[in-house]
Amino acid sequence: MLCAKAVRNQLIEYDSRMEISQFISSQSQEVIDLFTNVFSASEGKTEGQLIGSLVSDLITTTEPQDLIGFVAITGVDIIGSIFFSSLVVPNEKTAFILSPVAIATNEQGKGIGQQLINYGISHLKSLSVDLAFTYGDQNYYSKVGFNPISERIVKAPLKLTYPEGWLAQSLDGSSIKAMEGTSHCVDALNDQKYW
């Protein structure tokens, strides 16, 4: 597991109206509401409640050193958020998984998600994290460096509904080599309904 390191909660300005910063606990309810609303609008109320619950569980049940979140803010409003949580892989590499991601419905298509993810990946690199994984749309995540990975290389924590959505990238410059054994995610993600 990654040891906790002191990290400045530095605001980064990406354009004249948006800043990206590390998630802090006082933003919890606004971030949970963002995920609930975004997924309700795109996937229906049930999915919105499911993902809102996932984010709440991630925030409240995951050890601080195993969860890193980021928010995009315009003025006082959080318009986007992402979370990386620890993923234990069957070798000595340090890994995190990106899940979930939400951008306010009226802000989608402006590159905010990509900026958040790129910022998060840079932050993980600064912490000497070796690998980043995600499970989602290959076309979208390939824009931020993720590539399909076979479970013959790295087995997902649970059975994948869409194996083509299992994606990874090396953050240390080395190639990802096959690993014997299974990976393990944090408790909040350890439920088949998310996979």
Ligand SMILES: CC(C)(COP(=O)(O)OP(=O)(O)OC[C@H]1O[C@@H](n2cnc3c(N)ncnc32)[C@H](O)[C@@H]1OP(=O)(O)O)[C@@H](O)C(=O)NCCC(=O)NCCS
Given for the second form:
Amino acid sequence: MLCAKAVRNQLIEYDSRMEISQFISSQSQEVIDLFTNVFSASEGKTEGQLIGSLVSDLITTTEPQDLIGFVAITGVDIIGSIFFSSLVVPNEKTAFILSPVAIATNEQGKGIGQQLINYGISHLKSLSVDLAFTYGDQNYYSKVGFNPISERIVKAPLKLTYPEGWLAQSLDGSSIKAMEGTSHCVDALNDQKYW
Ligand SMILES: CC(C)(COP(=O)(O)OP(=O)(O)OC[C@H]1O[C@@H](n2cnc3c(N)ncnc32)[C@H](O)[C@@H]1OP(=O)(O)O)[C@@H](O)C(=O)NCCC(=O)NCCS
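Next block: the form predicted in complex with the ligand, after the form predicted on its own:
Now the full complex is given, and it begins with the chain already shown.
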């Protein structure tokens, strides 16, 4: 079983093989390729290219303080990656949205996705971020603390094709209270085709 052996600065070792660290810009092309390949394999080439270009846009168009990425590395290979970007919600709370997530096709189902997301959530807590959102399969994201949230509580930035995929978790220990108004995502995600 994988377990946390050491925590130092931005780096954590889960076993002798895998390390999680914060994404840095020199990893951009490798990470874009990872997302393109993983989504091409699972959803088809068109989706692979769409998500690859989403990640490219996130990296190139988002202000540094509004984007936090993480990579899982074995040896010299990036085998997983996740991005959180700022979501402006209509009250004083700070929030980030998790999207997208990819684990290399031959490394899926080994718990790496959950480890990366939990690492990212811990990092957001260390920055005193109040809320985390995502948009996806609640069966998966419920394993890492996300629960469905009604748009009557927090409105999504764009129209949701699958309202049941709108998920959130509180990071500051308080329950999520209803907010009046709309939320706003970063430019890269601000396109109806992702929602
Ligand atoms: C979805 C993904 C990120 C999960 O990461 P992972 O490392 O493979 O998953 P983990 O090993 O952490 O978790 C495995 C568990 O999640 C479940 N799971 C994995 N992928 C799932 C999915 N797409 N939907 C629902 N459940 C899923 C597994 O059934 C398993 O459940 P169990 O522990 O009850 O047996 C990864 O499989 C992936 O990159 N898939 C292709 C791209 C994608 O769909 N990304 C997510 C949307 S942004």
